[in-house]
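Just the one chain here, the form predicted alone, laid out as structure tokens.
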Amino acid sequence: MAKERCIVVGAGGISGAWFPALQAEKVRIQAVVDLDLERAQQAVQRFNLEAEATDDLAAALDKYQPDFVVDLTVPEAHCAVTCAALQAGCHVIGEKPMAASMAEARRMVRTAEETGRMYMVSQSRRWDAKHDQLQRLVRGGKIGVLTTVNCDFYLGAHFGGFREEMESPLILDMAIHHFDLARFLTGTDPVNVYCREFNPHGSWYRGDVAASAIFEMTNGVIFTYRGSWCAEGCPTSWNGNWRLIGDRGTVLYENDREPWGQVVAGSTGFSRPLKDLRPPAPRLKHFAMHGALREMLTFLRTGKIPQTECHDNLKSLAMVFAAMESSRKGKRVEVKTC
């Protein structure tokens, strides 16, 4: 029987990318949480889970006293729900984004402090094989000195439902998978930020559902993003198109393919002789949140800090609502994480 226990709170749609990891990790599922009740009975029944389905998360805490909640609500209820799993005692990790604002977010990370409870996001795109080889890449310096990094994201992406009538649908809830990847893979922080949100003649969506915003970050990096849920043709992959040019070289990353590069391999000419670079051999074994799992469990048998826990991913949330903020000023701003 696995030492570890865990209930999991919320059971929509996401869910079934995370009930799959807590079984093969062998963890012991007690209780699915869920305001909708029927919704955690099917659950419990999809899955053959030995848990109980319960819309009481208060009593589901009290009754089996976890090692670990696996937040997976909406973001407008992050906060309740880790907050309450952090008071009772327990661990947590959760979906991104952290929080619905920045307040909320900061009261979460002061509640784990206060409970001396781990509080992690799952930022599942860290653990990927090819970000992986590409942060290796980047920051083991084989295209010298970092000075600018760009990224391209662009889907016409017809979902329906609440995010065709939110107000900045692609900045808050997209854009936080690639702005915490560029802070991943260049292992600078967010300073400040110029951004231009705009919602596109012909558009399906009701808010800015467009942007360009150009973060400066720490040691002197740009970061430049550029997206839109509202482009019809010549999409990108989800994970956006990346330029990562150094002081040496430059990589490119494009398509969901194998990062590649080239490199400076002389000292004449008008363009200096160039020899192509490829990225470190593949080391990941689990991916997207079964790698973010795994982090979590790593924590709770050995102390080893994840590398998504709160205080860290509060930079990347903080890009994103800084992003915002200055499009609604029309003006740069500095990116706060206090």
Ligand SMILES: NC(=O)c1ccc[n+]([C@@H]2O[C@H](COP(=O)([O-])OP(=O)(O)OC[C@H]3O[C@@H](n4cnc5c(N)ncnc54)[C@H](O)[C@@H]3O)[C@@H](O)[C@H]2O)c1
Contents of the next structure:
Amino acid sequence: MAKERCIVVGAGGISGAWFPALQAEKVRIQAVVDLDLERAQQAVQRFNLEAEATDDLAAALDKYQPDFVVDLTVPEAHCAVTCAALQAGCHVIGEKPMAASMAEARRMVRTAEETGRMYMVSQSRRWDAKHDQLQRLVRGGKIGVLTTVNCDFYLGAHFGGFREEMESPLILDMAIHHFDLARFLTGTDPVNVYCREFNPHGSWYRGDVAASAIFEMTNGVIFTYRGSWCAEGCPTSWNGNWRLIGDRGTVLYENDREPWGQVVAGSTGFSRPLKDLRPPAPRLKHFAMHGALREMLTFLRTGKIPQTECHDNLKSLAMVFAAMESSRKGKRVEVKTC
Ligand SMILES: NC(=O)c1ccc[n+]([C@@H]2O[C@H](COP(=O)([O-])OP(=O)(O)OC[C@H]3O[C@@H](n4cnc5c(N)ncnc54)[C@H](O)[C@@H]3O)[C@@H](O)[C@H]2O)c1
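Could I see the form predicted in complex with the ligand next, after the form predicted alone?
Starting with the chain above, the whole complex follows.
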């Protein structure tokens, strides 16, 4: 099969997770573009690529006309980079979060529509064997009709750098993962949210690094999210600890251990008899960025739409911006994508 060709834009920290996946899939990397030319050169050298290192995206698009572009730039640059690639006739797979604002994200979706190109966002946590097992367990109806979802995320994270200066580091930089997972696991979409962001006493962050949010999702599902990057001791995993409740039982997913649950097995007694619920066997073969990349390659080969194509992913991003809006206004707000 002919090799797909791509250009990678942004050679920072996360590119170290992408180059091995691209190489494993034998994608031909024609150029690595970074505003910081040295970073692009270092990536070419480190991964032993036969690619041009450049700081000129427009010239590279014009010269190579790749099948797709991998946008690994900072969120503030996603809109400009992705729109330029789409307008040059390329499909795009880009890092989360889609954009730094809803207005930019909508512009990106419109550009994908106008150019007829695919733009998908990589939400790496969807391609995790346990998340896939949990999703099948919940959406397969084993716990009955889903009513309630809780996610707790607590870490004492001393990043230093820009996150400690941001206004909403938790919601903007991290919660997109958990919000998107909530949609992925439940198959529901956000309707409205009440959120309170805050900065706990003793915080080493300037902005609001903790939050409690209650989302109403479609089908009346209530998703409660509590999180902080400024919580010393007893950390949860980076994926958070989850409890999903249906009208027949409950599933727990905690500390990255295999999900398990209990469902009712009788109809009498103050507490009904219960039986254990185990997830289906793991089945994913490609994980994180590699899983996302496989969806783009499958799209290129078969036309199958990736699960995180931009129209869908806009709903996860909208949860982020609606939560921040609710916190600022001190009231419940609608989660709007348009
Ligand atoms: N999926 C995950 O788990 C995960 C983890 C970390 C980061 N990310 C995401 O990956 C993206 C990049 O994060 P990072 O940690 O690699 O950041 P980084 O700051 O280490 O690297 C970003 C690179 O993009 C370059 N860049 C910025 N604007 C550019 C432009 N207009 N054109 C070309 N290059 C440009 C910068 O010079 C820098 O080298 C972010 O959106 C981030 O949220 C995702």
